[in-house]
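Single chain ahead, by itself, as structure tokens, in the form predicted alone.
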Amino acid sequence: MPVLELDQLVKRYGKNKVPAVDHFSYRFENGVYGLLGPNGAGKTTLLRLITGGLLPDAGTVFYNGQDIDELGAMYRADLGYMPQQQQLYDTFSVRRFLFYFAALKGLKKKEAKEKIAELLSLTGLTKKAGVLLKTLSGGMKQRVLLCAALLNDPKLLILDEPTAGLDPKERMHIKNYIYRIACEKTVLIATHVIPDIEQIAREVLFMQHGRVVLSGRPDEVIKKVQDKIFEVVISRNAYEHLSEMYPINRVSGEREDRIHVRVISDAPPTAFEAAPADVSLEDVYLYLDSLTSPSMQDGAVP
């Protein structure tokens, strides 16, 4: 079983060296874990560093116990890596461009062929396989760097934003296959498409300023801001002054002039008639993006 644990990680840059991670520790096992947080978070910070393809400033990356500084090589062969870049080689086809990565990762040539073929299946690619990656959309092209993530058939894989660009089904397959297949990985997501790993993820952690500032199973984080998020049924016009008092979620259900809005809050708004709303990870992620105070950017929980 794949155990990947991250020890005090920190990473700085600029001259102020400002962390875009900061001393982070957390242990991933099998099974996919969501990354969240908002741009500048240090998400894919973290993934680079995980990947070997930053050093750190401080801390260490453990896979199974050891030092992947150590284990070099024997590491990358069960890494696979996804990153949100799209660095392709545009005069490369589809299947050139996987034959090479599959070369590089160590695969004989009919391996690499069945690979590639069940890959290109799996994302709906086959039918662009001799098109040269230049002229592929944004979303194609975030297939083919999943199909590359997966050749070696990784025990550890890290996908920065594997959703981007996808229409409703391709996520839908995507995030299908990625649940089958965590059962004897470890699969690291970084995402701003939140229902993409809602239903399939171990655990979810929030990041901010570089650090996790929540952490856990769904249900549980869910939990942490049940009594957080409130509906409140106001008219259009009052809609205004609402949306200067409180952060809102979202707009609904407009009937006669009343429209269903979800407000976020740490206790009820008073100059409406609020209830209690089912909450969802959504709404953990935008309470937590709401959040100023300076025990949260120290790392506390709600």
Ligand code: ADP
The other form holds:
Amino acid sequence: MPVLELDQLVKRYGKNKVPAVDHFSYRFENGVYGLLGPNGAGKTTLLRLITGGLLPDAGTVFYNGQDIDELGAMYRADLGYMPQQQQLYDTFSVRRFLFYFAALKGLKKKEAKEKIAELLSLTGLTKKAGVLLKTLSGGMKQRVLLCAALLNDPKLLILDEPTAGLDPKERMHIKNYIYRIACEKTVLIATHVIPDIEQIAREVLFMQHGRVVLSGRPDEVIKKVQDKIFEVVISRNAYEHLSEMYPINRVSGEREDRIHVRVISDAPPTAFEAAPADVSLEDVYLYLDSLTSPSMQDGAVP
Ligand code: ADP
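Structure of the form predicted in complex with adenosine-5'-diphosphate, given the form predicted alone:
What follows is the entire complex, opening with the chain shown before.
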């Protein structure tokens, strides 16, 4: 069972800049981990430190108790990495692209042939094997990239925004594949599409300004903010008044001129008819965000 341990990782870009990753420590074991955070939180930088593509200014990445710098090729043999918005070789066919990647990863031809057939089948791309990459939809391209990351049967799989730019059905496909292959692996997924990891993550890590601000099992982190999210039912006219008083999470529908609004508040909003809300990971994310940005409300009813 792979164990990945990050010990006080620091990465600064340029001289004396605010660190993109700031004394980040965490232990990852078997299962899916969701790394959540706004743009610029440091997710991609952290993943690149983990994959060894970027060297930290301080701190160490340990894989099964050994420094990854010392493990070198042995570490890379266990690693699969799907970077964000990777350039595809548009004039390659799916099969040619995967053979090319397999060669880079040191797979023998026969081994590559078997593995590629297996992965194309797993991701529903068998019929597309001979098709040029440039003719594929965004979702199919993402699946090809996932196949490329899986060629060496990695024990540690790092995925950076694997569902970026996909429609809901394509996102669901990718999510299901990840879930199917996740057993016996450590899978770390950076995303800001929370529903993509909501049901499959063993643990979630909320990252802001290069640090973990909250982490744990989804039910544990939800429990931490359970008493801070309220559902308020108000008239459309009262919305503006409410949004001036509280950060608003979301508006969830209008019936007979009454709208359901989620607000963040340490105590139940007294001036309104309010009830504790059924909290989701998205609420946790927005709650943490509200702690750092004083005004979340946009003042507009969609
Ligand atoms: P995320 O993936 O969460 O959006 P990033 O790791 O891409 O965050 O970025 C974290 C911070 O580091 C941001 O402030 C970003 O502007 C900065 N940054 C990222 N890459 C570079 C780079 N190559 N050079 C300079 N600054 C960078």
